[in-house]
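What follows is one chain in structure tokens, specifically the form predicted on its own.
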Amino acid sequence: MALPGWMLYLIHTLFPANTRRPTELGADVLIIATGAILFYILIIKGRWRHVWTEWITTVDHKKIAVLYLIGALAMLFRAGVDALMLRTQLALPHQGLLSALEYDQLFTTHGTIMIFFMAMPFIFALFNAVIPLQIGSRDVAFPRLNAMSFWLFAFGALLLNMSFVVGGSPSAGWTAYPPLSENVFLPGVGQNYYLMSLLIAGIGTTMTGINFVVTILRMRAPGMTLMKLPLFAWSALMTSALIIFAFPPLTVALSMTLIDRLFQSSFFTLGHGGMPMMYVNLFWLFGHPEVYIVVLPAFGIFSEVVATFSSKRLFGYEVMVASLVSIMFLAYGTWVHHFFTMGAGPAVNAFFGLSTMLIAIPTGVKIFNWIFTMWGGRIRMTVAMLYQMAFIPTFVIGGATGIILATVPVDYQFHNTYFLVAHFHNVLIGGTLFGLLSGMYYWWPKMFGMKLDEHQGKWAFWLFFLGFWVTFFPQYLLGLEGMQRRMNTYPFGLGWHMLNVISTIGAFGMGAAFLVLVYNVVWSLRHGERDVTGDAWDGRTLEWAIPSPAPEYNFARIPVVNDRDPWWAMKESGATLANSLSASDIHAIELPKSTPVPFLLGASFFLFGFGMVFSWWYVAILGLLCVIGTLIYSGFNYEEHAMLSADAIRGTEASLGRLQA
């Protein structure tokens, strides 16, 4: 019997050739697999109830940022997969593994998701997590917009990784430049979902970082004047301020984007007039600000970690904070160094080379800081310790062939090739991944209240800092040989055959890594080292003064701060919160209530990105109407908050042992 018109109008648009491939089916499996399991889980096991009121519908800060944590992993490990078929490819000259097109898919999702979906998502679970502890808050500013935050990136990482199984993957690379990501070029909806997905995520990327600005700036604890916040808050307040005024450009380039691909206009079709270059200084004006949005928390985070580990005041506060504020300003003035090649003239060129050689003066400051603090210090070679270590002559490097990238006609020399891939990877895993690894380890007892297991973290810890060396270092070598990146595949003959077997040797020993670490969480769940106490690592700020992990109104009576590390200062006077607190101490406290406007918020925006994608225009009009309402339902809802008891608190505070009798 034929199938009706509609039908197969439907399966040929959802399902074209290129998502029928091996690679593409077995996505599919795994998807159909997976949801049969949460099912099981959900309905027949009756963890629906639990999961809705629990997770989905919770504005908690604390709860958000375990969402946005298992979200970083599962797209760490979707892009690390993307990563290893590409090392696949190259391993060998002439490889057949991946068509042309397939790589380029691969590439593109790469380094979109390592980019958006991997280490945004994972730096504001540490935001989420320790933010609000450190300085002495019961939550966010905003809390129900924290969690619209978590919903738009969700749903718009959903949308991205549809691309895989239903309609097509995008394939113009992460930066997509114009006039590949034109539709003359790139036919399809595979960038569609590109654009979509980031201008999603990218407004709730935005309303985080006017959250963390908001409240880092008017919700201190008494005393805690902005010269007393820890590093890791100024890192996250240098960092918002970054994305406030760095996203902008990326929306206004992604939607003038879509606009070509949609409505046929020509903002970037060089063709009927457009400006390609415009696009390219819009993507950079954000792409480098970028690059120390997710730097600095890596530097927020080993800052609080090298002093606890070193059992030392963190040398040069006054210098360290003054270098996170530079970077921050000087961040806006280096992005045309990527490039360099397009013909600016050698005025431009040479002041964006010097401003990018000047950057790298505040950001050495830190790492003569960290040894400092060391020097004398009372080192405890923890895992989080040991990514710090691994860090400094890591980065290092990265920041010298960065360096080496800003002398303008050495860049002439290596742009595009495998040199600057490797600096790529050497800056933001050397920096961005090591730090939060870091800071995961650091902070877990904190989230989960058990520690992860140390020996096991210290085998994924040389699996992964052995098998980054092996994969990079190649490449350096590579990048001098004259290969380009983005290629698909190499003839013999050229000496690059035994370096991208070297490379992709060590890329498996960084998926390995990943496996040593999730064994190691799930393991810890069950049998981890218990943290009774709150301060597990003997730490220095507020965090660690009250249980793990916290209660839902992290603190009975918020704190007076009179110290640069607060709680460091209270265990040596002997007037810890547990043992000052009684019970004429304890009042009511306003919480806000739980949801669900922000899960439906970015469904309906998940269903208007939908409609756009494919062009169904009733889709995206209903899409957009349901974002209207849920909006206007939300700004006439005024109950959102309820008062939990003083003998509900004292209740919890006696049986963690922490009131007086």
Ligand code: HEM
The other form holds:
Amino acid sequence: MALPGWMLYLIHTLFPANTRRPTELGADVLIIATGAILFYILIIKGRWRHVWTEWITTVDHKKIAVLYLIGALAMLFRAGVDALMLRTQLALPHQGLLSALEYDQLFTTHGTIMIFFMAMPFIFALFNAVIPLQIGSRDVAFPRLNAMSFWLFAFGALLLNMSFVVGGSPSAGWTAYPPLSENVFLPGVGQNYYLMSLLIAGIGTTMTGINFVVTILRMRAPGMTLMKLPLFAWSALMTSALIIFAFPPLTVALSMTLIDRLFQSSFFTLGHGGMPMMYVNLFWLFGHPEVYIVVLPAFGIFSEVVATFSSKRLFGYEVMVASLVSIMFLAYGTWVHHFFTMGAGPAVNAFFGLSTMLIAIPTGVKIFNWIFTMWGGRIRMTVAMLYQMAFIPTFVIGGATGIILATVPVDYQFHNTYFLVAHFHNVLIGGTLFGLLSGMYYWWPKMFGMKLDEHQGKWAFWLFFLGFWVTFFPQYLLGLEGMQRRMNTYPFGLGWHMLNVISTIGAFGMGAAFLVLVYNVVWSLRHGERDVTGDAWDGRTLEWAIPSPAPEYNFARIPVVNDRDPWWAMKESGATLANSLSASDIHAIELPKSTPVPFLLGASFFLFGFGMVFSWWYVAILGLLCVIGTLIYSGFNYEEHAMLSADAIRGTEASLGRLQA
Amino acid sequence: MVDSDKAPLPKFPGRSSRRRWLFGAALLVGLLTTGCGPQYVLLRPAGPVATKELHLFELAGIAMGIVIVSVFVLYAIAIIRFRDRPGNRAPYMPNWHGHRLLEPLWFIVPAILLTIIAIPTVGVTYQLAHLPKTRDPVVIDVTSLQWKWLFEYPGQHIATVNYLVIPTGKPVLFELTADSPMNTFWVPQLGGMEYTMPGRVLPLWLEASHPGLFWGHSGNFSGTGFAAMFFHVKAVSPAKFAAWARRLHRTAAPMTLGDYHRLLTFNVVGESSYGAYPASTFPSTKTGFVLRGGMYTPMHNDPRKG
Ligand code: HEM
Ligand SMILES: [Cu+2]
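Mind pulling up the form predicted together with the named molecule next to the form predicted on its own we just looked at?
Below is the entire complex, every chain and molecule, led by the chain shown above.
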């Protein structure tokens, strides 16, 4: 039986040979199974209405936070599996578990997903969950825009992940340097997926940046001057400022590559006067600020966690703020350290070597201030605090190896070796991921109303921490042995195999940690200790002043702030919100209404992106029309807000036991 | 695209059998503490460039070691003394939040340590950008291809693929370009790497101070055959080098343009030698940089495509 030509064309385009290997077919089975489960829950059990009204159309920052968190943990899983496959392949020399192309695809999606679809949404999850509460606000500045950011991220992530089973994955690394990323060397749709998904998610990220800058500058509770702003909010402000100015160069670099690939221009091609190095400059003009985008929030989280669990004021608040601000500015002035070996000449290299060393000073200052916050305190070793405590030594080592790499002639030797790989995992896992996990354990009661089980959490922590060092310490040594990153295999006889075996064992330790973590979350959702006080950890900032989880409107009455640790001060003076709220303080509150627009906008962009990936112009144009149509539709929607009556609020507060008779 | 999975990786002598790594695992502890088997190529420099880089690494390593150790000690004291446990008699100062002497201290101390690293960093960066003045360099034109290395000796009129022979005790000037995605040219024991880029010619000088056989590899991912981009460098005395070059020039077949185009195929190949090569296979106007008084001045115009 012969299939019609167009069907053959579709099958060949959508499912080329490299999507029909065992790993991909396995993923297909998983996807179909997940689809079936979703179908069962949504359609057969009729939950779709709840999901639609409560989650998909929500503009509530607290629910968006939960959505981001689910997305981030799912992506951590996906990219983590990538990593385990990579490490398995490298465990022994001359292994053929993965083909070279598979290996390349896996390290590309691993890096891309971890940075753009794990770290970023995890950060936004915590921003959304915490920042409005911490600054005493009822919402972010632009709630709908916030939902749009989320859906653009979600559909961008969907697009990238889809590449694995439909059409083929990208394989030029997360940095995707041309001319390798051009059509000549990587035909097929993989690179298009990379470009389109990052462009789409990038729009969302930029909007989040704008949203939080405005939120933090404009929506603070009365009395909360900038110098009373909690440090997590400061870090969010600086991160957002970095996002706004760092993403445009990325967008430019990606768009130019896309135009090269889809419309045969030659910005970065091998011949025809293309200038690949221009891409490298643009990419790192984004890329270096990006590493601070993902680490500053962790700095903010640690500043909150260390003060709370030392039961002490943060040490050196002004210096902490100053160092955040100076890191933000300096972060734009170091990008060339990613390519000292591209012949920029000694003057340029020396300048950027020194500017890189300079940025380590404000970073180092923060370390001392954290230690001195503990000094004279009473340290409670909760899981959140354990991550903070593991962070300090880990990050110090990561920073120190960063300085070694910034020492220009040394970098001529270490560039792109496993020493570099160990450096950036040292700061990204030891800094960013530990920070985010610390934040997750810390704010979980505020998000979900119950604690994550501490005992299980400690197991996950120790596995993570030890697994991390077993994985990455050998990689520093591999760097000294001259092993280069992104090699899909290596020969016998160079002496690299021992350290590689150890590193792989460590990686599986981290894999086990992730499983324990998931068990911890699932178990705690059912059996976790409920938090009835709203102040699970004896906290210091405003988010702990309200019930857990926070009611829809956050604060029944907006508090007045006159201390850096407002909630701590209220507890000291005995005038907490909970015991001072009377019925007459409560007035009706205007809240934004749910809307399907953000979801539809994301879906339209997805359609557009999908059309672009396959160069199916009609699909792309249709997607673009849908984008415009959705925007016009939302422009005619005048009923954006609904009033929540004072009585309803009184009822809620009374049921939480927070209303004075 | 060519699937290069089955392509052979070069074999290296020694320490190779699977049984050995079990045995080696037992040696691990000793190895980690002493840290220096022969496989630690970055700690085994064989020339002045690599040696300078290693010395700087040691300096930076020591300075950073001081930072790491002092922070760790301070930190250990903090977490041991101030744990929240019953009967802890360490002072509790919930409102202590600043100190006028301590705070400047941790600006100043790191700044001093960084200055100690920074000064030689700048110095060595400039030194390595200058070709040593008095001596006459051997020039080798390097082109990275998919996934192989083409080495052309304009002075000796010979070319090799995937292996190099260089004279000892003399600086060798490598002129680097690519007819492929970017790679880096790197021989760890001789010194640091430099990118090979299409459309540009970048300089790099290295020197072997004693005879030996070293391996080199690309440091920048360039596609499915990247792992196989190894090459060998054999350093021999200048007399032997001259004899080798003369013999090759006399005996080996010349490279034709057809040969060059075959090299452009995306595949992995072994080593080969040519007694001559067509000049057009390397950017003819070497304006990627100019050699002036032994110093390179990189120029950022496009030397190949006019
Ligand atoms: C003390 C501060 C730091 C210094 C001095 C430093 C220095 C450097 C240098 C010089 C490189 C380039 C090395 C090369 O390519 O040869 C590098 C790479 C990198 N660093 Fe850092 N770094 C620091 C902190 C961080 C932080 C906080 C992060 C992220 C959380 C980070 C993430 C990265 C990443 C991801 C790369 C490599 C990207 C790639 O090539 O794929 N670094 N660092
Ligand atoms: Cu950087």
